[in-house]
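Let's start with one chain on its own, the form predicted alone, as structure tokens.
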Amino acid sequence: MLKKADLHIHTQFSDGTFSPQEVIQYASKIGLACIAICDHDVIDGLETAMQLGEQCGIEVIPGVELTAEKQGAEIHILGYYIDWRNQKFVGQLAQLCKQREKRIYDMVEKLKAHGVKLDVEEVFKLGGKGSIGRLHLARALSKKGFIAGVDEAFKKYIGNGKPCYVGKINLTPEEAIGRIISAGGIPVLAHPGVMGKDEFLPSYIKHGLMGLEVYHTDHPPALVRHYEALAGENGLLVTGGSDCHGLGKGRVLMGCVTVPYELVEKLKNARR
């Protein structure tokens, strides 16, 4: 049977449901052998996580998803196989953690001004101890009955270029990139085909950008072939991963896109 992977996945220290218990139980319940935690600028779950999957034999490789914008353009970077006891990485990240806090303030100021009222803390209540974000807006969006599920939010008021969205990330994908490598990391572009800004890919590559996440959930086949491509052509390691947050996205997506075990080692094997 052959081993697999999915190396993309949140807790509910960043903008995920499940504590880092039950991604280890669900993983270990649907035959995964390895995962890689990746929540938003934290690595607060990683400790954790690595403990039990090691007891659970599931193999656990520490990871991030750091928020960057570029162009006015939000981008996500992940690093795999940080050292996430790096404490000047650390500090980077809690003040990412900082900027996050104020763009929810602003985003809920905006959805004022749109004739929908919410409280503040109603989205902190929902972060909990972690990096609040988007998606914990959205999901106190549709608790409050403003909207009819969490897609409708990035939709309507809070997706890039959307009425309500607020950018002001004080970091460049390029500086990110420079971040993880500096951790030890292994940087790949996220959900390229979400973000759909293939035009900067050539100064990501310049920067030390080492792959491309291939396979992921909102990645139709089509574009699937096209970033098989793209990576093959400038040498990128492909991974790939559900993205999964737990109930955050109405349903756990943890094991819906694997990546075969080989990938995994081929990610081991370009650690500097």
Ligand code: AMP
Given for the second form:
Amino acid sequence: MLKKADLHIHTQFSDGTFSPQEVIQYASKIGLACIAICDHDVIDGLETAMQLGEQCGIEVIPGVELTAEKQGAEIHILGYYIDWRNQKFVGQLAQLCKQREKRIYDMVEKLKAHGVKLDVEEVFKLGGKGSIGRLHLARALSKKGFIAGVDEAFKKYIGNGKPCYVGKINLTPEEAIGRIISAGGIPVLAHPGVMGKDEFLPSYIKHGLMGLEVYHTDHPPALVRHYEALAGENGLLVTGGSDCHGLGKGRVLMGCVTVPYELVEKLKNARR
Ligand code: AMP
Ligand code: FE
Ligand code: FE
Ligand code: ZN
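With the form predicted alone in hand, show me what the form predicted in complex with the ligand looks like.
Zooming out: every chain and molecule, the one shown earlier first.
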């Protein structure tokens, strides 16, 4: 049987709902050979996941997904095979997590000004383990009945450019790429079709970007072909994954987008 990999999975250390144990159990159940854990600005789930993966015969790639901002657009950079014990990198992540907390307070304030009176503790109750984010905020709004579902929260209030959105992300994509390289990782542009800023690509490549996440839950076939071609033209690696958030986005996406193991080998060979 062909070995398959899902290279974009979140745990409850960021905005997923699955513990590392649950991620491994699920991956094992659906027969994945390899997964990459890529939590937002946090690496705390990696060690447990890697240990459990080894016990269950599932290869776990240590990863991370850094949130950056360029000209008001939100850009995510994946880092594969990062040295998650690199103290400088870990310190930088801790700083980003602090900024994330501040951002939640700011968004809750903005919501208040829009007549949505949510207790900030409701958000932190849903997070708690690692990095806090907008999906926690959206789930708290939904739980308290302010909206019908998390999607509405983004469309109406906290999506990029919506009235209660707070940017203030103190990191450019080029800096994120640099940090990943310094931590020994392979920087890959996450879901470029969602970000929709192809014009930034030359600058990313100049700063060391090595791959594109061509296959993603939110990439319809036409976008897959587009980014496959762009990766080919620019000599970039190709990755892909479901961006599973456990039950955080309603249904479990793990395994819905996979790549053949061959692409994992290419990724591995690109390690410095
Ligand atoms: P943050 O990391 O706080 O900037 O929040 C970004 C995260 O919110 C993404 O990684 C997704 O998990 C989630 N998200 C963004 N847009 C949506 C949406 N329309 N529906 C559900 N979740 C979303
Ligand atoms: Fe997320
Ligand atoms: Fe992302
Ligand atoms: Zn993600």
